[in-house]
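The form predicted alone is given below as one chain in structure tokens.
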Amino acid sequence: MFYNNFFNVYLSDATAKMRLIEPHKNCKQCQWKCDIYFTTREMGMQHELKPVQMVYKKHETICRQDAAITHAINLVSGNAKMFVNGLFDKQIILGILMPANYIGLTAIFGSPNYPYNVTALTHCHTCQVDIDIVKKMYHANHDFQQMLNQSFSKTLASIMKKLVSLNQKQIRAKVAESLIYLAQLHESDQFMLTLSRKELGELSAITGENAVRVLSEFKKEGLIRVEGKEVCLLQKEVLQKISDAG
């Protein structure tokens, strides 16, 4: 299935060089086929995508913003942060990337360079595609074009509510709305933290300072677990009621 989130990837030559693990591997032989390689085989054009193996190490740039799109990628594993450039250096992060989720597809819809930057929270390992060829695909597949245009329209939806959520809520409530999502992505309530106090404060549009406060409120009153980098919700209704009472 396509998930939600549609980000981008340049690779420089001397980025590739450096990353690069498997160039052109044979579709058929890999163990993470996605829906764009069953696409392309119903269409007859798997041997156009030459797809190119590369691997990015944690903190290192998969996209940043403002680049030109070149490439659709396939997040294999590892997550990633999409985020976008504030004032005084400050950031937003939008979304967490996990794997599954597609890279570098708005250039579909006429977004030619990145709107956001992409960071690795881990190691990640992704699976590269010309993003000519997605396009191809797109024009001429109606059940391919519907996926994307429907995933697409979540994607939107859900930046709008995150939007809404920034600019409303109070501070508990964002760190609360924030450990939910986490939660949701990892589909448990116990999960390990990829991101730092900071960039937690960054999802939920605050200072990494205010984010620890909140947690260790969490902490004190039996919401939440944390033993380093594991958290556990131990009380999701209580904090799924203070994200939405704002």
Second form
Number of protein chains: 2
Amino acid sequence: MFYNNFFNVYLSDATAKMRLIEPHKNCKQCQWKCDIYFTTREMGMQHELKPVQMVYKKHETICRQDAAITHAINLVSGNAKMFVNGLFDKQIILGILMPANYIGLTAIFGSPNYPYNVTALTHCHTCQVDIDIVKKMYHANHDFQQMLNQSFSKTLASIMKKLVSLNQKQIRAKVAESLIYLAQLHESDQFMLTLSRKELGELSAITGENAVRVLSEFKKEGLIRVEGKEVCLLQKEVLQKISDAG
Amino acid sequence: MFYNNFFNVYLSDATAKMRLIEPHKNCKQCQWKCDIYFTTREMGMQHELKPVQMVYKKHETICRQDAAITHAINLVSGNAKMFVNGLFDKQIILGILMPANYIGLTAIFGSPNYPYNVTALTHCHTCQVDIDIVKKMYHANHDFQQMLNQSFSKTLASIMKKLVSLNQKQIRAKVAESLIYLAQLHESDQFMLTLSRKELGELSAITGENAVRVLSEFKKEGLIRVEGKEVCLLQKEVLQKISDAG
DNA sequence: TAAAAAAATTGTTGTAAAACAATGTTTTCA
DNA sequence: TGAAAACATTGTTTTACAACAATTTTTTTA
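Could you output the structure for the form predicted in complex with the DNA, given that the previous block was the form predicted alone?
Up next: the whole complex, starting with the chain shown before.
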């Protein structure tokens, strides 16, 4: 880690890319108020919370599968992909992270290592909090506990859903499902695809080539509009039917 | 529900198969002492615990996906399969339950419905405890909390592992993996397959026909010994290699 | 205990999707 | 700014596996 006077940030010496912005003096000034902040305030623990902001550029790794979890990472801006290492350097994207979203909470549930990788799809701002403090909060605060438990449980449910669909659906249904998922995530039927075609394939557990193929099929059929990274779902109901039909 | 004098048990009127054995007067007499019992004893809550024993015959449903969770079900003897409903009446078996194993704990984590089905592979004895009491214990007892969190976290990890393998491995690797999984479960390289060939297929996300095929291939190759339901892994390392190679 | 149903086995066929290939396009960065 | 790398697209080939079919064996149950 070395200090760069010009940019007024810390650069990690490993990649010289991951930037460590000076620690918050005060969360009150933060534009992205998070649940951990609200909870610490409620519990009178602000002084213990020493959050650190980190910025990641596109393609940079935010956390690596199997590495020890030291911090709860809150994605406060940007997009990131969450994926597991498959065989033969193939990846399966479990989902896309949008703010606000915590990474690393499994440590609280007894898994001290990250169960998946997260890498930035766009510039990402994160706020990182020592995991031990979050653990302490978890055990002391029922509402916080409930919140984390619920989010953890949702993760389990979504992975189980993915297990079924990736195993039993064919490529058109898989891509349709991914598109609907992305629209839900962006809360709009029109959105910018932060994923490459290959990554859209990884999200759908198909090859990049087939992702392209299905995308242009859907375009020809008038189900979607695609121009580069811009996607618009024109006939969502039909896509939903394709997804459901398998 | 009606009472059957001959068998001295309750039979549910829906199926007339599910048997409700009289409630325990005292867990002390139970041959299968479980964690919930130990924890209630520790917490001085024995009087609140009113466990009910239920017996299920082979093929009977112990719990149904999406149904409301009313009890924590402890499988105290027998084998059961845990599976999700896929498309077109296809099932994916997530794993096999062996004693002692709790079903329905996701309710504590904010998912009030069963996320999967469980049906008996053999005669199964279960002990069922009101879920609200377990919730109460969870919130009051740190050690108990830790234990359940860890088990929940393990479930997540195993499903993620399955996600990768079922997506990227081919049938021989899938079956090899299933066989190793079963051996681990039975804590022996020689075990009785409680699953049918079709179910072994569902565990491996392949057809029953291919499960048979691979099994006889492995037999011919001297990797395993199979006689009906009796399976013995002769060359576990080779099977592991096949599984890892994908 | 006989008849019926379910499970196991083996061979054959059809097909969806991966793999490969070739080419054009965009992005990266030295 | 220009070369190299990464990405996108489309067509062709290969292949692993599901689907189907037919027969044998085992299990269930009336």
